[in-house]
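First, one chain by itself in structure tokens, the form predicted alone.
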Amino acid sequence: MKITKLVTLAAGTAIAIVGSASLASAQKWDMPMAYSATNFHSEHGVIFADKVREYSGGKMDITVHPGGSLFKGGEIKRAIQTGQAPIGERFMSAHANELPILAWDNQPFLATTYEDGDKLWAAAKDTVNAALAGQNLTALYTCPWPGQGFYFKKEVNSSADTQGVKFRSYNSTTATFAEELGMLPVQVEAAELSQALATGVAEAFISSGSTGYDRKVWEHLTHYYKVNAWLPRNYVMVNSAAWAGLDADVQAAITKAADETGAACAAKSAELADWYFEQLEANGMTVTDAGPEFLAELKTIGAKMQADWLATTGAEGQAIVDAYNAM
């Protein structure tokens, strides 16, 4: 009996030692993310990290840092490029100023449903990945936000109601929309949005219901207008040199985790889209479709913006749009 206990104890100790050794030998990566820990993008970042840990047999251990806690949103891409962080997530079109092709998902009224957004990504994926490779980045997975609409602190029926409004922009596309509507664009990261609204730095913005819910914008704003102008994407990217240095089995584990997480995140986004609207209404906001005059103005502006983007990106941008339209 004593021998049995000793053998059992020894076996347990051996397992514990092996487990500790495995944990100690794991490669550890920090993963900065820009959005709050409760946002579905950040939640899926944790799911991704858990899957990587499982599929790699503990060889890779990723720690997620949400809410801009490790690097602010605007710093994340540069941090990954330069190796300050090996992996992270960022809003893709936030980099359109340096790589205009990354505004592929911000073309107003081109793809306004999840299904069409997937088609557009399929058309753009190879071109986007080639552009990222030139900046020492490899995209692992993308995840769409729900459709974009406008938040205001008053009723808006046309551009006559938007003149001089301070508008939070998150990329060149949203800044252009603001300027075309007579508003004043102000660059504000999502983590800083609540403070910007509270202090009057911003009075309006365009985003999904998700951002409004996460930042409790009903404390400062009153109206949300459904437009579904586009479904922008976040993407999880890795430093290409760090990626190339991984063993093939670890790369395979990460790729499997990325594919599964990207699909799950997109499904969650679609599931939450209407729920966010319900929460905005439950907290006192007026949630409604944009009126016909306002929507017509937005579509006119959108057509001009897409033409400008195509002029900037040339054959590459046109090839994406043509491939999408052919699907």
Ligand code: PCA
The other form holds:
Amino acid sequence: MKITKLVTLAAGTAIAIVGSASLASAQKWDMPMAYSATNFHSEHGVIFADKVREYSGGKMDITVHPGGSLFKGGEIKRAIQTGQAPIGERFMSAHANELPILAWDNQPFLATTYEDGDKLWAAAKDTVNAALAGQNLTALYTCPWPGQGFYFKKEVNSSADTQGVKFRSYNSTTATFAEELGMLPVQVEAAELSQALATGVAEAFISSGSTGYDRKVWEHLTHYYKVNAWLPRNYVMVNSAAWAGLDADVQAAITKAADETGAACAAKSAELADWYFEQLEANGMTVTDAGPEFLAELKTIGAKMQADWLATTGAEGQAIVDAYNAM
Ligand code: PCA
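Can you swap the form predicted alone for the form predicted together with ligand PCA?
Entire complex below, previous chain first.
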């Protein structure tokens, strides 16, 4: 009896050793993400990590940290650039203040469908990737949010109704948009949005139905105006030096996983777009198209903002718009 036990124990120990040896040979990467765990972007981060594990035969083991839990949204890019995190995800146009070209997906009414968004990305991709490379970053995949519209806590028919409203912006473009409408912008991460609305720091914002649903904004706000002003993207990026240090087969595994995940995430975004509106309505919000007067004002402001962006980005920005228009 004693002998059997010993043998069992020994066998168990041997298995444990083999198990940890194969785990130890896997490279482990932590992947900070900015949005909540149940958001489709974050869920696709997990799908991506699973695919990488599978395609690399277990050589790369990525752990996703959603909701700004490892690094806050605003800290993720710097953390990757400096190698504090090898990989991570962030809202691309949040970086337009340091790299204006990254506002390519934030140009009002330039690309307002998923299909046009894909064309615009095809037109912008090389320029964007070159700009990121200059910051020690390599983009792996991007994924669009649904179209952007406005949340308020009252009926809004024109800029006469938006004067002095405290507005949560998510980048410099949306802050400018708000100012043009006489609102007072304050930048707040999606992760802190519910709190900002609850404390009155913000009482309006622009976003997709997705973020309104994630943050249960019906607890504080009443109206959503569909505008489809643009479909901004999140992107998953790696530190270029960390990337260069990977074996070619691991790089290929990650690239394959990234290509598949980017496509799946975009399809999910399109599939969920109207569902989010239904959820907002089911929770008591009024969801309608922006009225003609408000929309006309938004288009005028949008044209001015695009002109400003082209003035800032010069030939590079113009080449993206020209290539897109030629598609
Ligand atoms: N949700 C994100 C960015 C765009 C979107 O739809 C947010 O509001 O932070």
